[in-house]
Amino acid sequence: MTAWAQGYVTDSPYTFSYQPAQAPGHIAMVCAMAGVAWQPRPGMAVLDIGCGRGLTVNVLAAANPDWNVIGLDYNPAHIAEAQELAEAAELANAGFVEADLAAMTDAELDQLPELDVVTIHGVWTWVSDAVRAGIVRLLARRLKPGGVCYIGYNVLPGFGADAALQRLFRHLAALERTGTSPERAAAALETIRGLQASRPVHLANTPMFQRLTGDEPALDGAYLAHEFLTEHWRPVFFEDLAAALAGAKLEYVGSATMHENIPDMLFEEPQRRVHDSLPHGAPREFMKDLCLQRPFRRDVFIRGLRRVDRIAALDRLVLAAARPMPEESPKLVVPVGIAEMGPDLYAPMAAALNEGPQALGHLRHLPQGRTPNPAEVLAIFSGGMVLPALREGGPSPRTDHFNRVLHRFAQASGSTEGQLAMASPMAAGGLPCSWVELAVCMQPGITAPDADPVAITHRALPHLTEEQAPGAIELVTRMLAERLPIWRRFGVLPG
């Protein structure tokens, strides 16, 4: 690590990804389960803290040209980039702040605007006392009344079986005198491996460790070295950060995975006699992570919380289909087992997504005969399957400048790895595709009637072999067909 880190991996960047539950809209579903009052609205001031190399703020700035989108990262060569492709898009509603939270005095952090949105991805559980003492200072002095705080990280006691494992990565790596921080992770997982057989008693077999130490693609090298790597990485209790953050007057609405809100999706009995016998709040969640395999948490809280219908907030949603609707119901894995809709329930509501956005509140009133729960709908569908539509109207000259630069930037950083969003102004954010969605997309001439998939594959995927040919051809050939029409209600496309 370099001289300047802190115990933080700084010399290999982070993954180059887009998180959609930073997405405001995605907030505003959360809240719309909770009862509690928030919606987006124009001229939002939004911040990301630790916002790595930027992709989700550029996305964001580039879809809401009225909002004024702010990151901060400690690591100036994760700014860097994020500058370099704001500054290439043209986006100068998008703003990028090398900063050390821990450092930051009041004046400083009232240089900053008053915030609407604050989003903290992959940050808390990974940084010392004294940059999450800068996280509750920034939020009490910025965060405006009424406004949210995203927050995703590691949560006791799901992660705790996993201490071992970490501090096992940081001895091995440890031992590596020369190469980068992911050149000494994956040397670090190969021992690891060599481990496995031998099952140390005290390494649990978790669900990390099995992936790991499975027969899947090995993870990215940067993943690994920024997950377990840094010196200050430790797991919480959800009501330990709760009492955080009330430091800033944050209170809790509801989990960021729509399905961890209901109950009746979460447990068996005794284990729902006991989450009922609880107060609401710190000892329910608390009874919910004792109970789950989650070691992540995505949570919401919001500085004023204000409580109205929770039926009508859901019913008032706008819900798009992100992907055709399959003829079949999804089917969500809960711990209960597989939440499904019947087909006289699911038929109607997936024909209506079919053919464009649709309030939640029309959508469950579709079927004949039963009318069903606007929260275990929304739960089924947003696996994934639909985003939630604020705006209407197509493409801007903006966003399709970004894409078509974001295509530029992935292509010549490589970027294959990470998820990736196409700016939609519809969604208000990102459209979540892969890296060769993206270069199908950007090739010209795909909404023709007569656009060949053979000419568009080889114009989007130069490099292929003979042998990765056909297959390839077969991978557009279904893309254009099944997402040309999603493009196009999202706003990348022309409709």
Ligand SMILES: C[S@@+](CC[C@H](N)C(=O)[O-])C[C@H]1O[C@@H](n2cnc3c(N)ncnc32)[C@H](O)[C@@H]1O
The other form holds:
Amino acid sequence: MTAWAQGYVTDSPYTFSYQPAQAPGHIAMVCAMAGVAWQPRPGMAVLDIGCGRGLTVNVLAAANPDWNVIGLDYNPAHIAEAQELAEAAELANAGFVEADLAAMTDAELDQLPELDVVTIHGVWTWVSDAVRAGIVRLLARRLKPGGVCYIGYNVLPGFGADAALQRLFRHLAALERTGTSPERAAAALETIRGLQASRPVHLANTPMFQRLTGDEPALDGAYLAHEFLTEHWRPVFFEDLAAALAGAKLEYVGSATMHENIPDMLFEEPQRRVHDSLPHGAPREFMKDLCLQRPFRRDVFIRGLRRVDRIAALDRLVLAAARPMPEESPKLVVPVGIAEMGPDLYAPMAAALNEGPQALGHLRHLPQGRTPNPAEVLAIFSGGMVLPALREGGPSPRTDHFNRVLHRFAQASGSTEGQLAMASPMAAGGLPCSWVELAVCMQPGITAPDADPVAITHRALPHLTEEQAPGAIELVTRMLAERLPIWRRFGVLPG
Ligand SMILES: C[S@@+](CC[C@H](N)C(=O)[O-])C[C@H]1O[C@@H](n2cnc3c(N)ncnc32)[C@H](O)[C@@H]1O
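Right, and the form predicted together with the named molecule of this protein, after the form predicted alone?
Next comes the full complex, this chain leading.
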């Protein structure tokens, strides 16, 4: 571990990933769901604290030429890589700051612009108290009145049961005298997998333990190292996080996982009665964390909470289908069962979304005889089916250039890990995609009526073996049929 690491992993980069919940359009959906006044504005300043390799920052900057999007991280390797992508894509509005949050002086903090949006994903519960205090100082000093803050973190009691697993990881990894953190984490994982066969009574059989020891493909070494090998790994109770952020005058708005804002989707009686008897805020959120046993929360806070009409705010949201809407309602798995819509409600809304972006207020008045609740519609559709549309469609040379550069970088890295995204002018953010989708979408001529899926497959995936080719061709053929209209809709390809 390097001298400046302060207990965090610095000898290898974190995964290269885009986080859709950090997009201001997504944050606006959370605010509407809670009936809180906030909308993205032209000319905004956005800061991603602990930005890692900066993909989210670069995608947001590419899609929003008039926003000033900044990433801050103390790892110079992360900052250098993020800057390289921004420079190659000629993103003058993406900036990166190498700084240790624990040590930033007031003068350094004041070099940041006044911020409309701050995002903090996967940082708070992995760092020391001094770093947490630095985050609160930054928010108190630089987040504008009316500014929003998204934060994703490990939460108690859901992740608490994995405390022993994290300790075990650290002790086992420390036995390895050589190797990078991901290599030592992988060695620790092997021992933990071996232990699993003996059914250890001292290790809780948590979803994480099952995930690590089950048959699913092994988790990425970089993720494991950054998740488990840090000295300060401490999930928190919501109320303790909220109390800390109150130091910057932040108030809780809602969960960025939409259905978690709808008690009907979360509780059976009598849990619901207990929840409803508790005051709003921390007590109710605790009841959710206790009953849901979720390990990770994605929350939105605001500095200066003002109420607006919730239904009107939801009705104003414009949604675009990010995949072809299926014939039947998507089935959202929620704690009380499956949330879905009957065909009479679903069919007209799905047909309209397949035509193009729609205001939620228009969409929910399409079914005959019954008008569904907009929060429920949003919760069911936002589980990956739709994204907020902030602008008119249509590609831009800027996002096109960025997506091509991103493709080049992804190819050069040789890695197939992580969640990528193509910059979309309409979404004012990213359209999430896999690396294969990115490679296919960036091939010349794919919009031509006589585009040949076999040739496209071999160009996009030049290292296919003879055995892999038929499966890959089938995949790409299906992808072209399903994704081309979506790529056009989101402006990543010409219409
Ligand atoms: C788990 S990663 C999350 C990265 C990114 N937000 C994402 O989701 O891909 C945590 C990040 O916090 C950064 N970090 C840790 N301690 C820090 C500190 N004291 N000051 C600034 N950044 C720090 C790390 O370098 C790392 O990039």
